[in-house]
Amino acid sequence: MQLEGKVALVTGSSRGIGKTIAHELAHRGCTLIVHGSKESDALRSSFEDVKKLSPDSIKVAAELSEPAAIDKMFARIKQTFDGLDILVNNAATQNPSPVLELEQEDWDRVLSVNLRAPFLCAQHAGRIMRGNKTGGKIINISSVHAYDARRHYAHYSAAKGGLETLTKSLALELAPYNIQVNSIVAGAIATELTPLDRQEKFLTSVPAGRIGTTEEIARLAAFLSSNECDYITGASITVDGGLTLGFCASRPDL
């Protein structure tokens, strides 16, 4: 499952799941576009780690809630590389709020980053990949909350639910260009953004008895980026240790 010579953009790859995905793809031979919403120590650190494996990689800072910033990011990609083979729409934001107190500004920001930006990135990437002889791969990082309601996350769940349907729509329309589009539906994953007390709550709700690792998501992303899954498109693959099998349905604290 090597990916030598492929060019990949992983949004939100300065930390968390995206950082691990970028590192995994670089380890397998990809040239990376490492992305963060702004210039930061986290973005620079992630980029330096990737460059050790993939010297031709670049980093970009782009606020994905702004369509013009997305346009500018893809203009640079086209100027720097001959094409784009892989897009991982990983960047996301959360701002929990009770639904009766949810501000329109917060709703708009979560939807713009978690749903509109993946669409715009996929549109840009699809136009580039359409010209590739080998097509391309688009992977959307989704969430189990696309299917299961969670208190105070109405806007996040709505965005991830939309992302699941968008995945299928993109897969249908891009199939003639040999572009496969799939989603990874992530459950409870340990990152620096997941407080330890919340991780502990999940231990009694996940049948596997633990929460997942970013490496487990990254390995699946690498598989979906490879030619080994050219006949898989429009699929949503759940990685949650069995969380959505019903064990957490009666837990008000989750």
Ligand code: NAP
Given for the second form:
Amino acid sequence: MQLEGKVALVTGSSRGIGKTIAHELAHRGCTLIVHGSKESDALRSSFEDVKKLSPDSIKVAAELSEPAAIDKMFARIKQTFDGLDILVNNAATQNPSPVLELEQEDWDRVLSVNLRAPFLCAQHAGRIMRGNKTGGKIINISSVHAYDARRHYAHYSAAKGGLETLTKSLALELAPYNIQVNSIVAGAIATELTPLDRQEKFLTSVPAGRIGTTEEIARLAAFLSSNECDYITGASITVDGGLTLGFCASRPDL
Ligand code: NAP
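Right, and the form predicted in complex with the named molecule of this protein, after the form predicted on its own?
After this comes the whole thing, all chains and molecules, with the earlier chain placed first.
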């Protein structure tokens, strides 16, 4: 699965899952736009690692709750590259709160970063990709909480639920331009920031008996970025070690 010569934007690739996706794509031959909300050591370090594999890559800092910052990021991409082949909408924020205490400001922030920004990025990317001879790929990083409620995550769940239906709407309307749009529905994935006690909590509730790795998401993202899967569009692929298989799956005693 080679992606030689493709240009890819991975939002939120300064750390966590996005960082591993950016590195996987660079490893397979892509030139990357490495993105973070702001200039930070994490962004610089992720970018330096990518550049070792893919020297023409660039880094961009853009606060995704601000539509003007998204416009600016795409202006830079258009200035720097002839086109864009792959968009991974990965960046997201969370700010857990009991639903009755949830402030409108927090609701708006989570919805703007986790749902409006992927829409705006997909719109910008789609307009570039429709001019590509080889079409394009958009991959939305979603969550099992798009479907399964979690206490104190009403805004996050609503945004991810919206991202799931947005994936299908984009897939439908962009299919004539040979642009495929899919989502990865992630379960519990360990990033450098996941505390060990949270990882341990999942040992019994995940049928696979462990938390997932960022590489397990990144390998699927690379596959969905490739021409191996040009007939897959509008799909939501769950990567959760069986976490959402149902009540009995999470109860080894039953
Ligand atoms: P993470 O480690 O918290 O990293 C988040 C990334 O998004 C960072 O690069 C961050 O940039 C960027 N970001 C956050 N807020 C932003 C904003 N307002 N504007 C621009 N960029 C922003 O996240 P993660 O755990 O890897 O999660 C990545 C994706 O997977 C998310 O969509 C998340 O919902 C999904 N997911 C994760 C899990 C999990 O268990 N980890 C499970 C299911 C789904 P800075 O470094 O500048 O802050």
